Amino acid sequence: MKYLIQTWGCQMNDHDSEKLAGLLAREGFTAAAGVEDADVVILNTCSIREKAVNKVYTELGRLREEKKRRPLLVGVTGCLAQQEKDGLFRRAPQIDFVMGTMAIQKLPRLVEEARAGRTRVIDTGDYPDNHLFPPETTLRHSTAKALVTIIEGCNHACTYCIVPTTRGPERHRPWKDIVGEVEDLVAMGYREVELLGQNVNSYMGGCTFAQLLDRVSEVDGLEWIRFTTSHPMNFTAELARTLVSNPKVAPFLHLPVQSGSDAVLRRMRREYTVEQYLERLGYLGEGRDRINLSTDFIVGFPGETEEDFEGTLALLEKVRYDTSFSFIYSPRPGTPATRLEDDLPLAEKSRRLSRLQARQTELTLESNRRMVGRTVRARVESRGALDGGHWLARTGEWKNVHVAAAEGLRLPFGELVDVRVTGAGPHFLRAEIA
């Protein structure tokens, strides 16, 4: 039997797909080259925005046609499965099994029941120990960086967010288990890890998140630690000190603000004001200059006025983020924000988003241009030269680098190399081997 896993969403979903692949491999399944070669297709889904959900249903439509031609099992896992549960069968009867985010270790049983002919197999139950998934079962993608879950779920209650519903309350892995997994990953050849959670800096698995970073950094052979994602209310002065002082913690911080308006932040129930957010950024002190700072913005949240939006632009100018991810508000079924009046025309939301993104592109270009002429360390993330002869690499600041190398020269995949930055665009740096 061959399987194919298609993944939408964040790094947590990517890592969940690695876990799913490991469970299937343990049962004797092998990876398929594509849909046409697969006996089981699993759609590991995201539901944080409507666009991601629509992509899943589009793919389910293609799989419906594939099932008309030959036997094929189709499963839906992840956040959309947890949110919609058995409603998925009504909308897409071609689905054979549905598995929620907490039931991940039940995958072999669900597949076996579907193979045996049982219809509408489902498990979206609560398994509060799912964060204790055995890491040795994980079948990791061939990437330069390893993903490590440290916390599952979220205890915040943002009015627009479906994550507390789909991922449940916070569950924390013991810090010794995390350090042990990182030690094993380094022994496998990984030199960089990314610690994952819906809110990593609320970690309480026997120590604070800052202490966890310090303990992970003590693993011999580990070069860089990254983490995602953070809530401003849990960003502490202790964590800021670790970020700017520990050389193994990559100089990159993603701290979502969502809006530059206190009125909008209150309706979002983000638990902080703009002033309090800026106060937390201030914890970085002089170290802010070497930290690549990223954020999230939601545009067109219900009730957002032009003045509110101008506040967001003002915040962008004040902080001058190196990069940001911005989206038009997407109502998610069952969230409190759907009860708010949303009378702003889509055309106006799109106009605001375009203004925000255009200015961010300018700021990102400025940030990238400041690196021209510098020699920096970057991790090689491609196994060969791509079209145009360049290799892909990434700096500690999470900047993409297109590295020019002499024909025939092979760069070491997953290793750090010194590169001299020769040029910059809004999306990547150009460099040559130093």
Ligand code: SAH
The other form holds:
Amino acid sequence: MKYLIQTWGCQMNDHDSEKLAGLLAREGFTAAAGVEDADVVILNTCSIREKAVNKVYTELGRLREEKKRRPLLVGVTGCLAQQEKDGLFRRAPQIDFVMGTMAIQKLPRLVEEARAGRTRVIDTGDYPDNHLFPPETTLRHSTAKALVTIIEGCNHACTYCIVPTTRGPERHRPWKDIVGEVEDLVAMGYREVELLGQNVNSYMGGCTFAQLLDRVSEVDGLEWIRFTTSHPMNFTAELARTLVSNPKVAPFLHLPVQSGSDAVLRRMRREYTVEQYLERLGYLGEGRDRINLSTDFIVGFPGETEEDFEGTLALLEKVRYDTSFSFIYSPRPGTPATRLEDDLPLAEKSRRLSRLQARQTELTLESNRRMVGRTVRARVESRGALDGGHWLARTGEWKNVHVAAAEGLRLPFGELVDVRVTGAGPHFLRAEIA
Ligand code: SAH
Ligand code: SF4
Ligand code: F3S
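Given the form predicted on its own above, produce the structure of the same protein in the form predicted in complex with ligand SAH.
In what comes next, the whole complex appears, and the chain from above leads the way.
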């Protein structure tokens, strides 16, 4: 039996797919090369915005055609599965099984039942041990950076967001389990880990998140720790100190602000004002300049006036984010924001998004240019020189680097190398081996 897992959404979902693959491998399944080759296809879905959901339904349409030609099991897992539950069978009867985000360890049983001919197999229950997944089972995609869950779920209640519904309330993994998993990963050859959660900095699995970073950094042989993602209200001075001073913590911070207008932030229920957000960023002190600072914006939230939007642009100017991700507000079923009046035309929302993104592109280019002349550590991410005569690498700041391939030079995949930055574009740096 061969499986194929298609994944949408965030790193949490990517990592869930690695767990699902591991569970199937344990049952003797092997990975298929493509849909044509698979006996079971799993769609591990995201429902953060409508676009993500539409992609899933498009794929389900394609699989319906494939199922007409030959026997094939189709399963839907992830956030859309948790949100829609058995409603998915009504909308797409070609689905054989549905599994929610909190029932992940039930996958082998669900596949078994579907194989035995049962129809509409489903488990979207909440299991208290879901976050205690046996790490040795996980089948990781990358051999360079390992994803490690530290916390599942979210206790915030942003009015636009589906995640508290799809991922449930916070559950914390004990810190010793996390350190143990990282030790095993390093023994397997990994030098870099990314700690994952919807809100990692509200971690309380026996210590604070800053303490967890310090404890993980003590694992011998580990070189870089990354983490994603953080809520500003849980960003403490202690965490800022650790980020700035612990050399193993990569110099990257993603701290989503969403909007630069207090009125909008209030309606979003983000729990902070612009001023409070800036105060927290201030915890970084001088360290700010060495950190790649990133954020998320939602544009066109219900009731966003031109003035509110100007506030967002003003915040962008003030903070000068190195990168940001911005999205047009997408109403999610059952969330409180859907009850707010939203009369701004889509064309106007798109115009605002373009303005924001155009300015960010300029700021990112400036940020990249500031790195020219510096020597930085980067991890090699391609197995050989690419067509353009360069290797791909990634800096601690999480910037892409094209490293010039010198004659006779062999860069080992996954290794850290020192590179001197020689040029910059908006999406990548150019460099040569230092
Ligand atoms: N836990 C993180 C965010 C996870 S969702 C945090 O609180 O910061 C990732 C991003 O998707 C969010 O930061 C937000 O910018 C965006 N997002 C979430 N729901 C959205 C919606 N309904 N419409 C548009 N963007 C949304
Ligand atoms: Fe969603 Fe807010 Fe939780 Fe982030 S903090 S996952 S935006 S509810
Ligand atoms: Fe999407 Fe769920 Fe992640 S909605 S962004 S896959 S937590």
